[in-house]
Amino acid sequence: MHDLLELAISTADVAGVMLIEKRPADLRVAHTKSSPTDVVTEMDQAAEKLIIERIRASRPGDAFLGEEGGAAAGATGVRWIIDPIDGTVNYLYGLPDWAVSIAAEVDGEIVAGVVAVPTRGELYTAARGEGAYLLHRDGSTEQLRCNADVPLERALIATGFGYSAQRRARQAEVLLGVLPRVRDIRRAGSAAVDLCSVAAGRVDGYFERGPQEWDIAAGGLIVQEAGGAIGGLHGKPASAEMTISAGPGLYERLHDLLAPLNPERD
């Protein structure tokens, strides 16, 4: 597990440096996915290629699941779940909240996760059962703890929105039911960054319909190792249908606020 974590840390760091130093001034959209606003840049593709090649050089038998199509079977029981740029639109526009997310899964369980936020000089890490940490650019290390027992009316909640107009309209309706009941809402533009913000106590909770496995694999472990929870509605696991995350006490309150709003419907 520690070897997997160290490999994820070093690889995320190298990819983050490349994404900053090699970012072209005329960054182009390579193609779109679910809608014209769901973009993939040439740097998404370059970063995923770098990450897979670097891990494969150390562990040639492992499996991969990458957002940009980097899927491959393996024979070791280890699978790497990769989002080369979570928050691509932020990266495209030069906004700071984008991340490199790498998780290592062993026999179906996430055991190590790393989320690098290169523009902020921050690298979030977790190993199963060993806590979550924030490594700063100056070399200092901070153990992470979620905020606990936050009353709903004083909770700062992060969220995100989908790419289709129909989904956004429905998410706006859900937000109308949430906003009057909480302290305020924040929209950063990266699910991985939002989850790390929950782990660091920078926000109290997070919910979103739409995040994929690669968006939440590493960040979900980091939240759990910081004392928080992540899941879906009514005991289901976190998924593209619904992902909810918060510290103890608030998680249940946020779930119960969302459930009657039927947030899984587009």
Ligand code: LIP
Second form
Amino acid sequence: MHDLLELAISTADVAGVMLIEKRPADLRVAHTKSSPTDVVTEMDQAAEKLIIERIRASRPGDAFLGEEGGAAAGATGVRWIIDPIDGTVNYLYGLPDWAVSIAAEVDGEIVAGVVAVPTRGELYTAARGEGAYLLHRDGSTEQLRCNADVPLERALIATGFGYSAQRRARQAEVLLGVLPRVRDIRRAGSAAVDLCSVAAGRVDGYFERGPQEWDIAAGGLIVQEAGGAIGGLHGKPASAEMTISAGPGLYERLHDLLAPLNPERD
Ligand code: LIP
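Hand over the structure of the form predicted in complex with L-MYO-inositol-1-phosphate; the form predicted alone is what we had up.
After this comes the whole thing, all chains and molecules, with the earlier chain placed first.
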């Protein structure tokens, strides 16, 4: 587990540096012109290739699931779940909240997770049963703890929206039921960063319809190791249908607020 975590940390770090150094300087100009998403897709694909090649060099035979299609079966029982850039629109616009997310799963259970937020010089890590940590670029480390027992009306809740217009219209309706009941809402633009923010107590909770396995694999372990919970509606696991996360106490309140709003419907 520790070897897997170390490999995930060093790989996420290298990918993050590459994504900052190779980000085209004119990306912000490009996004108002022809097809800037192609540039981001190219960076996404290059980062995923780098991550898979680097892990494969140390551990040939492992399986992979990557957002950019890097799926491969393996023979070792270890599967790497990768999102090379979570928060691609932020990356496109030069906003800081995008992340490289790498999780290692052994026989179906996530055992190590890393979310690197390179622009902030922050690297969030967790190994199952060993707590969650935030490593700062200056070398300092802090153990992460979710905020506990936050009343709903004082909870700062992160959320996100899908790409399709139909889903967004429904998400706006759900938000109508949530916004008057909580302290406020944040939309940072990256599910992986949102989960790390829950772990770090920078927000109290998070919910979203739509995040994929690679968006939440590493962040989900980080939040659990920081004392929080992650799941779906009515006891289901977190998934693209619905992902809810918060510290103890608030998790149940947030779930019970969301459930009657039918947030799994598009
Ligand atoms: C993003 C998610 C985020 C969601 C965005 C987007 P991507 O993933 O992490 O939570 O709200 O719309 O889907 O597309 O940047 O990898």
